[in-house]
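A single chain, nothing else alongside it, follows as C-alpha cells in the form predicted alone.
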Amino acid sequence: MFYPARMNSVVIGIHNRWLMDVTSALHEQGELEVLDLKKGTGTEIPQTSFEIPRGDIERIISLQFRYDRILEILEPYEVRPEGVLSLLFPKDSQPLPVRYDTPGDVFQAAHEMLDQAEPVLTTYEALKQNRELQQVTRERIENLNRLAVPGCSLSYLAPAPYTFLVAGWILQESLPLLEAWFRESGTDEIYHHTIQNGQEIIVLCIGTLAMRPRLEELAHHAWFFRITLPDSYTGMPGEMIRTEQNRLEEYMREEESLTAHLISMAESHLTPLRVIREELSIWRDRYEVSRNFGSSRDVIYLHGWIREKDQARLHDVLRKVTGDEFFLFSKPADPEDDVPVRYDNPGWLAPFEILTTTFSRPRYNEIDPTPFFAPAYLLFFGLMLGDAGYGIIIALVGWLLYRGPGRHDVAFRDMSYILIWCGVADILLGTLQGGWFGDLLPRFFNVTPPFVLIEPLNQPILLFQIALIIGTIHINLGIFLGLWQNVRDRMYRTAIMDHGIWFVIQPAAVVLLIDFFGWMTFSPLVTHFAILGTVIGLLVLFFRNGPMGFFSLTGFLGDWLSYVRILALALATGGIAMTINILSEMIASVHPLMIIPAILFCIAGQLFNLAIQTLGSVIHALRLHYIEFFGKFYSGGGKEFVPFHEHRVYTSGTREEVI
C-alpha cells in the first residue's frame, strides 16, 4: 500500500500449437505486460522473431475499415434519450455474452453481418444524392425568384443563333464595379440592363457572339454572381418556380423515407455491428502482440512483467489452457530494471491515484504518496472551503456524477468519487467552523449552528495557529518519509544531511525562540543544547549546500508559511458568503415585494461563491501537496504498467466460461 505493487519478471514457454489459446487467455486475464523480446531483455531466450500471420491481420484491418464506414453512417441516426436526466443518468447498455474463440468464427460472423448491413451504404448514397438535388433545386428557386421581375422571360437565357446573354446579380455596392467593367469593354456590341431588387441588382448583359469571351469574363469576377439555369427552362419564372417547388417537396418526402430507413437500420444493426467490431479489435490486438514473441522450432517464448500476487493465477491459467505443457520462470524485479509501476492501494483509496499521477507516477522503489495524500487533501479542502451548506451541494453533485456518467468512464468515476469525499469533508469541517452558506442560519432564521468549535471570521488568530500546526505536521511527515526512503535505499549520508538534520534544527530553533520572546524559561542545559543543535544544523546545511544553504532555511520557512493559505481561503469563503447575505437582507428591506429578488440574488451569489471558492480550495490543496509536501521526499517519474488486457464495452465473456 505504501509502495507500488511488487513485480516479477516472467518468461513463459509454450508449444506453438497453444499460441492463440494462451494469447487469448492472457488477454482475458489482463495481468501481464508483454515485453518485446527483440529489444534486448538480457535474458537467454531465443529472440528469433515470431512470424505473425500477415494475411489474417490484413483481413481484420479490411473488415474494420468496412465496419467503421457503416458505423460512421449509422451512429448519427441512433435514437438517443434526450434531456438533462438522460445525461446525468444514462441508460446502462448491457454487454452481450458474445465471444468468438477462433479467428475463423469472427471472420464468418463479420461477413454475415456485412451482408445484412451493407445496404446501409446504398441507402446513404441515395440520401446524399437526394440532398444534393435539394440543394440544386433550392438554388434554382432562389435564382428564379431573382428573375421574377416584370418582362423577364427565361427564354432570354436560352442559347440564341446571333447573341449571347449572361444573367446574374450583384450587391448594391458593387454597381460602380459593373459600370467600370462596362466602360472598359469600350464596345457598342454589349448591352447591359439592371433591375433593382431590394439590396441586390439583377444584371442582364447581352452581346454578339464575338463578345462571348468578354461576357464570360464578367462571370469570373468575385462581385458578380452568375445565374445559370437549364436550357430547357422557358416561359416566365413564376411557372418554373412552382414546378421546382413541387420537385423539392418530392425530394423532401424521399429524404424522410430514406432517413426513416436509416433509423430503422441503426436500431437493428448498430448493436451487432459494434459487437463484431469489438471482437475484430480484440483479435487484432492478439495478433499484433505476437510481434513481441520469440520462437524456436516448436516453442513460443513470452517475456513480461506481472504483479507478484497475480503470478499464481497466471500459472493456473497456463496450466488449464495447455494442460501443463508450458514452463514459467520468474524472478523478482530488480529496481535497477525499467520496472513498470502499478499502484497497490485498496479500492477505497484507489480513485485518489489519479491525483498522484497528475503530478507524477511513483518510481518502482519509491514511496507511493497516495495513502498520505488522500486524507490530508480532504482535510485541507474541508478547512479551506469550511461551509457545510456548500459541502452538501458538492457531495450531491459528486453522487449524481458518480451514479450517472461515472458508471461509464473510469476517470469520471474516480473524480466524482473524490468530489463526494470532498463534500463529506466539507460538511464535517464546515460544521465545526459554523459555516452554513455563511451566516445564513443565524441571520435569517435566528438559528445557532450546532457543534461549532472555531469561527474563522471571529477567531482568525486561532485558525492561523491551527494552520501553522497543520503545516508543521505535514512538512515533517514529508521530511520523515524522505528520511525513511533514503535509509531504505542505504543512502545514509543523504538521509542525515538532507532530512535528519531538520529534526535537530527545528526543536533547537523552537527552544531558542520561546526563550528569546520570554514565553517560557528553560534550564541552562536545555538552552545550551538548543544552541549547539542550531549551530550543528546550520553547519551541516552550509556544508551540504554551500552558500545555497541559506536558501534551504528560507525555503523551509516559505513552505511552512504557505499553509496560512488555509486561513486565507476559509476567511474568503465565509466573508463573501456573509457579504452576499447582508446585501440580500438590504434588498429585501427596501420593499416587501423585493423579497423575491433578494432570494434570487442570495441563491445566485451563494452559487457563485461556491464555484470560485471550490475551485480555489481544489487548487490550493493540490499546491500544498505538489510543492510543499512532495518536495520533501517525492520525485516520481515511474513508468506506467500497461497490461495486455482486452477492453470490452459491448461484449462480455470470460475464460472461466469456456474452460
Contents of the next structure:
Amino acid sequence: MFYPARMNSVVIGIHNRWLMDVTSALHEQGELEVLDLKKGTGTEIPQTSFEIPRGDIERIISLQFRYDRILEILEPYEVRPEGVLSLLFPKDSQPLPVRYDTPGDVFQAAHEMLDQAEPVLTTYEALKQNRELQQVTRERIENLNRLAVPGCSLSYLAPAPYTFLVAGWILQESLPLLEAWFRESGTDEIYHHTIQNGQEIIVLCIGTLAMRPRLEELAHHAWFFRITLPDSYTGMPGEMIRTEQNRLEEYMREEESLTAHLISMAESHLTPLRVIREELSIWRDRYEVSRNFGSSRDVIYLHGWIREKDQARLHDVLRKVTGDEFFLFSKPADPEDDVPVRYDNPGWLAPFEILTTTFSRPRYNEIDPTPFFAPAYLLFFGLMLGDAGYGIIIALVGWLLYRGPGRHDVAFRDMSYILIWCGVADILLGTLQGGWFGDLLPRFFNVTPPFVLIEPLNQPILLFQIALIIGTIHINLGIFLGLWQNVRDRMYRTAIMDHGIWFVIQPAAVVLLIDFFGWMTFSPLVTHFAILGTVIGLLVLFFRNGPMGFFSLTGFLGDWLSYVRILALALATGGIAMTINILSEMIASVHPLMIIPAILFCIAGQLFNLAIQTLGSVIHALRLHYIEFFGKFYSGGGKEFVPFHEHRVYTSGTREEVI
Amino acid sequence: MTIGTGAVLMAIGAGIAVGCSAIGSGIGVGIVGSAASGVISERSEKFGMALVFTAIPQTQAIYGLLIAILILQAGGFLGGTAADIPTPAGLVAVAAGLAVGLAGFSAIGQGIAASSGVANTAEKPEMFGKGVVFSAVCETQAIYGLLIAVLMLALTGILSSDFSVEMPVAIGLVGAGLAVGLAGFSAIGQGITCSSGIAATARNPGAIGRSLVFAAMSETFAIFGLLVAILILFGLGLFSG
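Given the form predicted alone, corresponding form predicted in complex with its partner chain:
In what comes next, the whole complex appears, and the chain from above leads the way.
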C-alpha cells in the first residue's frame, strides 16, 4: 500500500465472433483500461482500425435523445420527499436487477417502453398549450380591465366601415412622447381620449380610414402597448371579463388534471425509463470503446493496462467467454512509460486518497503518501481544533452525511468518512487538552474536565515544544521517505546530497545550538564532530544548490517553525470559545431574564467558532502536508487509471428481471 | 479609582491587536469579496464556494481579537475594573498587540490569493482544494505574529496576571513585536505569487508543487522576522524562565 498498484500492459486477441461478448464481459469486470491500439503497443500487432457498426450506434443515439426528452419532461414531476430529515436519511432506492444480453434486446425493450411513454409527450404538449392559453386569457383580462371605463363598448374596437380605432396604454413617463406624436399627426383628424389609471394611461384614438396608416404607426411605437381583442368580443368589458375568468378557471382545472396525469406517469414510468436509458448508455460505451481496437481478417485486438493482481481474473473471464479462443500477451509496466496510476490502499484508508489527489496523484513507482498522510492529518486536525465538544458535533455531522447523501455520491462518502474520523480525533485530542466548548464546563457547571494532559491557554510553551517535536518527526519522516525513494531508484547522489545530508546537519546544528545557548555542555570531541558535521553539511548544500543553498537552510527552518501553527490554532479555538463564554456570562449577569439571550448568544458564538476553526484546522493540517511534508519527497503528477467499467446507478447488472 | 499608565498601555495594546488585524482582514475580505461578487453575478450556484474563500482572510482578525481578549482578561478589564498595572506590563501588551496586529496585514495577501481562487474555482471546481491551500499559505505570517504575541504574554507571566516584568525587557519586546509584525507584510508579496500559482495550477495541475515553492520563498522574510523575535525573547532571558 505504500506504492501505487503494480500494473501490466496487455494485448489481447480474440476471434471476431466473440467481439461483443468479450467487450461486455470486460465492461462488467471493469478492471482493464483500454488504450488506442493505433498509438502503438511495443509489439508487432496489426493496427488496422476496427470498423464500428455505425447503424447500431446511430440507433442508440437516436433512442437516447428520445429518452432524454421524455425524462427531461417527467423528472420535474417526480414526487420527492421534502425536509432535512429526508435529506439526511434518504429512502433507499435499490438498483434493479436488470441486464440485457444483446443490443437487440435493449432496442426491443426501448421501443416497447417508448410506446408506453408516448402519452407523456402528448400530455406535455397539451399542458404547454393550456399554459399558453392561460397566458393569453390573463392578458385579455388585463386589457379588458383597462378598458372597463364608463361608456366604452367593445364593439367600438371592431372594424367599422368608415373609421379606424386604436386602443392601447402607455406608462406615465411616456406621456410626452404621446403628446409629441399627437402634435406631429394633427389632432384635427384624429380624435383621442386618454384615461389616467395609476401609473398607466389608457389611450383611445379614432380617425377616418384615411388615417389608418398613421394610427398603425402609433401602435408600432415601443412605448405604446396596443390592446387587441378578438372581433367577436362585444358588449361591455365587465361582461367579457366574467366570461374570460370562467374560461381561465376551466383552463386551470384542465392544467391540474394534466399535471396530475404527468405526476402519475412519472411515478410509473421514470424508473423503467431510467433503467433502459442506463442500458442504452452502457451499450453505447461498449460500441464506442471498439474505436480503440485493431483488427485483421478474423481477429480483433485489444490493448490496455490492468492491475497485476487482476490479470488472472482477466484470463478467467476471457477463457469463460471465448472457450479458450484467445491469446494474451502481458508484460510488467515500464516506469518510463506513461503508466496509469491506481491507488492500492485498504478500504479503511482509501477515502483519504481524495486528499492526496487534491494535491496530485502519485506517479507510477513513486511513494503513495496516503498511508503517512491519514494518521498525521488526523493528529494535526485534532490538536489544532482541540475541543472535544466540537469533535462530537463534527463526528455527528460526518455520520449524518455518510448515512445520507454519502450513500449516493462517492466523493461525498469519502469526505464524510474523513469528517467522522476528524471528529473522533478531535474528541480524543480535545479531551487531552480539556476543551469542551472552551471552558464551558468549569465556568458554568463547576466541572473539571477529565483526562486533561495539557491546556493550551495555560501551558502554551509546552504545546509550543510539542508542536516543534511533532514538526521534527514529520519533516524527518518526509526526508527519510525521499531518501528511500532515491535509493530505490538508484539515485544515490541525490539521496545523499538532497536528503541524507540533513541527517548530518540536524544533529550537528542541535549540538551547536544547545552549546551556544548554554543549555548543556558537551565534551570537546562531540563539539568538534558537530562543527565538522555542520561544515560538511553546508558545503554539500552550497555545492549542490549554489547560492540557493542559503534558501535551503532558511526553507528548512521555516518548514520546522511552520508547525507552531498547531499551537496557534489550538490557542485560537480555546481562546475564542472562552471569549464567547465570558461574554455570555456578562450578558447573563445583567438581569435574570437575560439568561435566554445569553444562552442563544453562547450557542451562536460556539457554532461560529466551530465553523471558522474547523475550516482553519482543515486548511492548515492540509498545508502542513502539502508544503512542509510533501516538499521533502513527493512531486506527484501521475495519470489516473480509468478502467473500462460499467457505470450503473439504476440497475445492478444482474440477469434476474427484465422490465 | 485611578487608572495608571500601565492599564492605559494595556488597553492600547488590545486596541492595536484587534484594530490593525481587523484592517488587514477587512481589506483582504474586501479583495476576495469583490471577486466573489463578480463570480456569483454570473453563477449564483457558486455562492457556497465563494463564501468559503471570503471567510479565509477573516482569521487574522480572529487572532487579533483573541490576543485583545487575553490582554483584557489578564488586565482585569473584563471584570469591570482594570487592575493596577505597572507600565512595563502595559508595554508588553503593546508589543503583543504590534506582533499580532501588524502581522494581521497578511490578510491582504491572503485576499489577493483567495480572489484568484474564487475566479479559478468558478471555472474549474476541482481547483477548490488547491485554491484553498494556496490561500492558506499566506496565513503563516499571521500565525507567527500570534505565536510571538502569546509567547510574550506567557513568558512574561502577564497571561497569568503576574505583572513583575521589568522595563528593559518590555521595551525589548516591542522590538520583537515590530520584527515579527512588520515581517508579516511579506504575505502581500506571497499573496501575489499564490494568486499566479493558482492560475498556473488551473492551467497545468502538475505545476502545483513548483508554484508552492515559489510562494514559499516570500515566506523566508517572515521567518527572518520570527527568528529575530525569538532571538530577542531568548536574549531577554525569557526562555530561561
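Positions refer to the first chain, counted from 1. Since this is a predicted model, take the numbers as computed values, not measurements. Just so we're on the same page, rigid core means the largest C-alpha set that superposes within 1.5 Å between forms.
When the rigid core is used for the superposition, does P159 move between the two forms (threshold: C-alpha shift of 2 Å or more)? It does shift by 2 Å or more.
| message | Quick check on W223: with the core superposed, does its CA move 2 angstroms or more between the two forms? | response | Where the cores coincide, W223 still shows a C-alpha shift between the two forms that is 2 Å or more.
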